[in-house]
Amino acid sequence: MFKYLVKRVLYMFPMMFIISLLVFITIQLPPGDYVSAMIEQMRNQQGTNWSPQFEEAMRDRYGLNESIIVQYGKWSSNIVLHGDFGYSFQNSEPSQKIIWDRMGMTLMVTLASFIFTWAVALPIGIYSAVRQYSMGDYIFSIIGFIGMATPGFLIALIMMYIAFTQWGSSLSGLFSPKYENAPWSLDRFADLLKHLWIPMIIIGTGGTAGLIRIMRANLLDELNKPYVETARAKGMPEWRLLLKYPVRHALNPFVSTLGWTLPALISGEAIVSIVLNLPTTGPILLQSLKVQDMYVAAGFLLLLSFLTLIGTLLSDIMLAWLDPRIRFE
């Protein structure tokens, strides 16, 4: 087990190097740079034509005149050695400050959505498989298809409309106005929990619907295998039989989705965060891509890729623990 973990962790280092290189090159692909976007915006707003000397001076100030190899070397080495993700041109402050300020809230929303997804999808998937073609199975299937087909931002808009028209309240944000900029305390945390369930349900709905179908299909396949009939013929209680064998085997594809569920939840919350005005990474990442604030955007994309690797590692470990047929090799 320890040898397997060490090997998998070591594999992550070359993967992160390749990912970081691709992320940095991708950020550099759009024509122009932050200075070009900033000057164009100022020209449109103020009608001022800036001289080429001014543009050159601004590029020298932000280090944009250096080659992409030099820029990548400085960026990657600063991250590894100093935890420095670069400088935010738009906000005139270190990128890591913006990233970590938003990443904490994003992880809270993502973790809550992930727990909601599994807590709902697992029992409903088991019920739909055991009670195949029952009224409950049909109802959950219909709800699941609707959840898969409905975008998260549309659900957010519907919930906001209902809350405003029926109760006269707003569902935007993660805090009440008096706690929005207050220091952390038990009261502020309690206020967060009061607001957290809204984005948790909205963001987790799409993933929940898909996982229900995955669990149902795989459990149905397991229930028809001979070992289930043999265990049932020996007189094993149905609930014990269900949980000990078929459910455990049916969890394999369910657990394997962990690798893409974590980044999918984070990337899927971007539009929902904009609609609900959430202080998460989505709105900042979108804005940084629009204005070519390259170091902020690259930092967010790098962390998203890192979460994908972490999710894949966790899913591999859980698969090997769940199924003895899988070995740590």
Contents of the next structure:
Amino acid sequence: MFKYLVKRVLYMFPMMFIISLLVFITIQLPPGDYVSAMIEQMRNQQGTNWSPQFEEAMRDRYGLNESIIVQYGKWSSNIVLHGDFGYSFQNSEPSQKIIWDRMGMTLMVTLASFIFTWAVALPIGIYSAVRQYSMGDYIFSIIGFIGMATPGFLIALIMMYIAFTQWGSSLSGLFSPKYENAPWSLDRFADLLKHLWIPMIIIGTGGTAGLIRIMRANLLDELNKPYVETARAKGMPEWRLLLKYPVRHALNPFVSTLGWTLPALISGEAIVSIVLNLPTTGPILLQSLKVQDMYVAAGFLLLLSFLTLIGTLLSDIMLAWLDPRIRFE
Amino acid sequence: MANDVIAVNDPGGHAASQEVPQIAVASQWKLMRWKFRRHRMAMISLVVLTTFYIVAIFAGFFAPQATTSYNRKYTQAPPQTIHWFDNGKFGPYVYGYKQETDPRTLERTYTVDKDTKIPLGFFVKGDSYSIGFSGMPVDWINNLHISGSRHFFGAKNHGDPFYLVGADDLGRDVWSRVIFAAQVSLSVGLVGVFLSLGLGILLGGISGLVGGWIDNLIQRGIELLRSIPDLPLWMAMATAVPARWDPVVVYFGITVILSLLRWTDMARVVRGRFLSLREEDFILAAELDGVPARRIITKHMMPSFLSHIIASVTLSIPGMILGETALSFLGLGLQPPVVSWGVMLKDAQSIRVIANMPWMLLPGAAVSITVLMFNFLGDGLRDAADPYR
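What does the same protein look like in the form predicted in complex with its partner chain, given that the last one was the form predicted alone?
Time for the whole complex; same chain goes first.
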């Protein structure tokens, strides 16, 4: 187990390096840079005179004149060595403050949605398999299919509509106005929990549907196997038998889905948070991409990708713990 | 034994006694067709999607109005109900609108005006349209279109207000725009899937056939791409496609971006098939007979995994459609005056709009139905892809 762990953790480093390279190249793709975007904006407003010398000076100051390789080297080494994510042109301050603030919230919302998907998908999947073709199975299947086909932001819009017309409230935000900018306290946390369930359900719905189908299919495969029949013949209580053998067996592929449910959740979170205006990464990422505030955007992309890498690492470790065959491969 | 099962369950209406010998000699594709027909949801989806695509291709004919035609007098007008019979005779009509404007907020409220009837009819004359390609960079492709001004269904007198599902902020017909938007939204999935299919077959094929360190490298690459959350990366890539470019270029730019992250599924299917086929006896037999490698691939391997590829192609179209919708919704994908379902949904972002005009969410329903249908169709095809099981 230890050897597997070490191998798996070491494997993360080249992955992280390639992802950082990929992110940096992607960020460099749009024509122009922040300075040219800013100058263009300033030109449209009258009364300001921007000389080419000034433009050059700005570029020099932000290090935009250097070659991409040098820029990448500086950027990545600063992150690794100093935890410095570069300068946010737009906010005129180091970007790590805004990045970490928002990442914390994203982590919170994603984690909540993740727990929601598993807490819902697991029991429903088991129920649907055990009571195959029952009324409940059909209803859950239909809801699941619709949930899978409806993009998260559409569910968010529909929920907003229902909340507005039924209760006259808007669903946006994660905090009441009172706690919006307040420092962390127990009250603020309680307030957060009161608002968290809405994005949690919206983001979780899409993934839940897929997971229910996987759990159902896995369990159906197991339920017809002779060992289940044997245990039943020996007079084992049905629910204990179910949880002790076939469910545990069906759990392995279920756990391995974590590798793709996590990226899906983070993608879903990004767009739903824009619609609901949550203080998470989504809105800021969109904004920074639009104005080419490249270090902020790169930082977010990088951390979001790392988040999924760590998620897959955890799922692999969990899988190795559940299934000894993987450890000794 | 497997043959008996298929014969008994076949709903083709043939007696089982006739079916058994047929099964034995039926070609692989015939078996697949039989199996596919048994998947009822997949059959329904096939019909629905075919209808969608036909309507999208002939959008100008099926839409009552053009996408650009607007009427300032009827901004935010609510949906009308069609009455099919007038005084006991067939003659569809809708009632006109009576409107009041709040002097303070300038907000319009509409009520049904039972005094004016707007006659409707089939094959009426209206806005002119052209069916075929337009805006392509190649001239002779652009010339491949036909023009007309007859509409399948609409107001008999051109210019009468007829808003089946309501009007938007500018007084444009939402129903017509949804139909026109289908052209972009439905084709993005197809074009993108073909691009990613090319990449997938190429890299998956190399991976499965060559093996060794190249296989390892490609597999790690696929793992890496799959572990990155696609939407944030799509957002970043989409900003590289400037909005001021020609709409056609933007359209292809966005499809390329969508397929850059989505070829991995295809590559995995292709590689998996190659690996499992390599072990099959009939491939070994062909190899021992001295059949050249290229012929083995095209004649012996391709036919047996083509069906799987078709199934996984179908299953990956929804992801593309959803991706385009999400990007356009965020304002990073296609831009007006191009209409796609995502572009239309962008107008429905604020709670004010949704509360006043819930019909603006209709493109969302179109997206959901399309994606749902593609999922069912893909499921049916996947089941049918292996007819011997």
